[in-house]
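Just the one chain here, laid out as structure tokens, in the form predicted alone.
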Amino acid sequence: MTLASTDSQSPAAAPALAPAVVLTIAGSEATGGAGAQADLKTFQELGVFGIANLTCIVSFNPNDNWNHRFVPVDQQVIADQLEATTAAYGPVLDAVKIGMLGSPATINTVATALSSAGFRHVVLDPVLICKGQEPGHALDTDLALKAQILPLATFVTPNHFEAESLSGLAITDVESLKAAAIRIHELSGAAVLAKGGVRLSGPDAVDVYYDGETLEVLSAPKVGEVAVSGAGCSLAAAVTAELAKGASPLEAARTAKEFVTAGIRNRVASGAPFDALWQGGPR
């Protein structure tokens, strides 16, 4: 009988390739459909090592039209999380996704950390409004996000409402979505994936990618006419994962679109008035 070789050059003994390491700075969403929970599931499905630093705790209120109940994490706690993460993984951590920040104070804390960390890829999912927030607080948060976080972003993934807010343009069709993507790139210098989703009429969910050179329309047949919880979070997280693995921004956008479309097609129903994307949908 011949024993299998244990030589260090054999395939069995070869060390496994370490996964890319990625961070999400986002809120916890109690139902698991969005926020940091969605990001971590997306990271795992796409083969990267995911870390979550929490900025707030969000839970829907079924007794108040499913508005958000929003509790910010203490600023020192946010700073401590970012300090620990960058100290532990700084040399290999070059991709970060920014989700729900929720307050000017948190935006300032995160912007300070981003400025000193030197991340190669900063993917901003510009969550401008937290449903149920006081209008004045929401406006202050929006202005702070545009002033402090948007200039640091290398890739931005606004939804229909956010694209209108960032660009200052009304978006009613694919052509105006293209114009908004171009305007947001001009303002930020970042690659942009502006999402029309189900908001635009027609049989397809249409998004527009623009990076200053390439303008591409990404479309897929709509799966229903209602937005699905976690779609935006998962899209930005998928872009982050793909960039960390070495994909170009356009390649990352295409993969993320396919990933989210499959997750919507295989979405999870609940007792809430919305379904949740399932990150395992592509399987």
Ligand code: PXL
Given for the second form:
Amino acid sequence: MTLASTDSQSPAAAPALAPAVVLTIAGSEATGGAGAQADLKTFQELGVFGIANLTCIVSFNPNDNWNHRFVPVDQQVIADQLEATTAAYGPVLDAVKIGMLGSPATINTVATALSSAGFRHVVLDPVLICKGQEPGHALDTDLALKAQILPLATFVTPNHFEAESLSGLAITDVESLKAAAIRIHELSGAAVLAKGGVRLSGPDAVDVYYDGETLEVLSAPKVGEVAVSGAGCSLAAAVTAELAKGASPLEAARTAKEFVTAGIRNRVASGAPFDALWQGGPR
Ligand code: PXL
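Return the form predicted together with the named molecule of this protein as a structure block, the form predicted alone having already been given.
Everything in the complex follows now, all chains and molecules, and the chain you saw is the first one.
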């Protein structure tokens, strides 16, 4: 509610409550399951004012096994979006989520903007791979992300593959997921929410949170054994929204896990290989 009350009957109208403002720097995923679209829907559901600055456009190809068609946004256009956003909202914008960057050039552009913007919360969803893609398809991008963006992150949400890649450890069970979360914290200084998802066997979807002091295993019964599109994006976006509203990193992680579990339970059936998480699920 942003309208100040003009009702002369109410003696002490409360001042309008301005929503927290959050930014996602992410790619568009045309079918709306993942990427900036998932982030914006998550922001709206969690009551924050969402902004998306686009880095690339991904359109799956139904005629080629749903492979990714990837088009980067021009570097100057990415820089322009970030300039406009920080100029318009700089003083109140203290939480940003980083999703798919997709190329070393974009990583450089975004790292430069982040370094001067001084955001309090930088939540990194280290998108090294999308569902259905081959690991290691873009090693130069993975290396640039680790070198230039990871050190700027205050909160990181790697999935199973990304946690193995960032930590250099093999993850086969909850104990090795814990070891990876600790290692990634040591490398980055960030709070870490490492996701086992459906990749670890057992009845529960298990994630590990570690911030240098608290280690917590977050667990929820698995909803099927198949990954859902937008789960990773929505989790990191929910963490960002909660941090912007003043939650602690651990509280943000817990709320985000609940939000994503409800969204997976109420997923939207898709003709693509993966169903899509529904951010309205918790309602
Ligand atoms: O889920 C990872 C992801 C993030 N961002 C974009 C994507 C994908 C996976 O397809 O397309 C734009």
